[in-house]
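Next comes just one chain, in structure tokens: the form predicted on its own.
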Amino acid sequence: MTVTEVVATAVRIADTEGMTAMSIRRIASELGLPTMAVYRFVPSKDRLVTLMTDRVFGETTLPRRPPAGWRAALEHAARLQWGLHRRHPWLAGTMSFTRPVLAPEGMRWTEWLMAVLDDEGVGPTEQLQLAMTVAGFVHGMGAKLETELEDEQHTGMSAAEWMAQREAAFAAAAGRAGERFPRLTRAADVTDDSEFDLDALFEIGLGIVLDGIAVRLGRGAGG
């Protein structure tokens, strides 16, 4: 047994069932361990979510080579962060902004978006501002992925299948609404529910984060 399988085994329950369902007492059960056993490899629980979070951040390779122009490289990194949360709907719950975790798989992600930024001149301060930026949008959406994850498992339905159930209750409310919220009503009437789904809104929120970069940077919308 090595601290390998223990992390590989607290990933593996954690994004099929949740971090809800991760614990000391579950791994050493999966792995056939006496609960006591696993603290061997792991000193807390808290060490245990730090090395799952470096595990996750360690599966893609981030090119040596951006693409070129920085609105490319920041969008790429950006897509292929949100397949690491949409892989691991728990990471977002993992993560903190103002307290951050030493992982350093996950610092190897920022220091790539500061090499972009750095250089199309930007200085350190700045560069450590926007990386944060684009990756706090990230984990904003992210932090959807586990809820939407544990509403699945406690319904049995996805979120469409659960919405076409309530279709008839949302139509009636919409009516009875009509007066009070106009261009809500309205904008329910022409939209398609996919629209609002987490991956649109994604593409959505990301293309805003970066024209807003653009606007910082006084450059144009491509970079």
The other form holds:
Protein chains: 2
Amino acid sequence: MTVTEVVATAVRIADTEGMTAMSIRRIASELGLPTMAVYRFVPSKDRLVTLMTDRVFGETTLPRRPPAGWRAALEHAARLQWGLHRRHPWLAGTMSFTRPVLAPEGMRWTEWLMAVLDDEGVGPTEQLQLAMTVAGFVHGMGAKLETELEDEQHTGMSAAEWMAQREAAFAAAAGRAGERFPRLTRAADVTDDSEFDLDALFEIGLGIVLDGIAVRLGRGAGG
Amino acid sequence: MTVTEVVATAVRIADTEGMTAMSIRRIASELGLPTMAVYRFVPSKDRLVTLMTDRVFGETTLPRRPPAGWRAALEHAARLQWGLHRRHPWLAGTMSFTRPVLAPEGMRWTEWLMAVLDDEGVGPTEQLQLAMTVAGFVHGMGAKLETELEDEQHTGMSAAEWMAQREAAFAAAAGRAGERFPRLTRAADVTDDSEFDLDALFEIGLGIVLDGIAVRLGRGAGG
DNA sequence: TCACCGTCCGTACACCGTACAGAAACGGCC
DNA sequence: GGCCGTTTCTGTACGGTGTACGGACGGTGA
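Would you generate the structure of this protein in the form predicted in complex with the DNA, following the form predicted on its own above?
Complete assembly follows, chain above in first position.
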């Protein structure tokens, strides 16, 4: 029995059942240990959470040589990190944006993004601004994944199923809804639900952010 | 004693001490009530949280006539909502992006954004995509405010103070830090800390998102 | 063999949301 | 007024959380 096993167990529980299900007692019972025995390997729950964050960041390694072109490079990094959040929906909740030293692995990421922009001749301050905007976007969307996971636990329904069920109630009040939210109602009618899951919103948002950065770099949206 | 007073008390506690401090027992003691008496006014904590969300959304009203120009209009709406999150850092955590019916007030907001884009001749699906991108950005940044508030409670330091203190430890390990994160270190040197608080990051990100939308609308970044 | 010391973990405390049952207050009827 | 049924209120208790603490146990040196 090692720290690694304790952290791995914690990660597995948090991945599948959400962070609220991840408790010291639960880990202990999962490992067939007395509750307090967990503290042989980990000094506190806070520290355990930090170890979890470190561990999952180690999963994905950024390519040493970024793909050619700043846009492809930023896109690649953003998608890699999004994959991390998909696999570990609790991740965003454990990282502080304003206190980055607690997340050295996150800094490595930011440095990588800045290097890409450095090669494009962007100045130091703007490097950091743009890198944090991209990272902040991914982080912000990642936070929504945790909410969604816990909603699924809570209601026993996926977002799509839930929306479908709500559609009935929505249609019942359609008169009012159609009046109050005509454009929203219309867009919901002509659009497939799956076009608005978090993956789709991530892709749309990422495209817009990169277009915005292109403007800042004084280039066209093409990259 | 009314529901309103209970909700107001809950909001006040959550605003100043974070959502973790907001408990039924705490509200009761604040109002000089027996613990279980709170349930005379509110059926459950979940429902109370919904009422809190509704209440703070009612604080800010969107202008009936948006400012002239899509960019000014979206910017205005985004800043209004950011102000809401600033005053109530817990707000983002109570709203689900994927299950919007729980947040009718959020839908009103989205409808308003879509109306602005409608006037620009944007199609229904893209209206929703762009509106959700803006709303998602504000929401995502808003979520970081809660983390920051609870970190302040936890450490007794603001982010700036904390960074300053860390700078010492950072400088001690500067050799390694400078090697591992040369660009990050450099940018931290030449930039004032206050340029990277959440307000500043919000402004930078908003500008980039709006630039990106301008590209999508086939207009220049000017709006 | 015995004493000492370090490791391990059961118990306990202060919190949480809230189910439940008993007490108290109120209303209607004789 | 006296009595009973009903509703309203709330104290207690349950199962959950993180973890401080002290007692029990095992190993090691004298």
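Bear in mind the structure is a predicted one, so any value in this text is a computation, not a measurement. Positions refer to the first chain, counted from 1. In this text, the rigid core denotes the largest set of C-alpha atoms whose superposition between the two forms falls within 1.5 Å.
Thr94 shows a C-alpha shift below 2 Å between the two forms [criterion: core-superposed Cα displacement of 2 Å].
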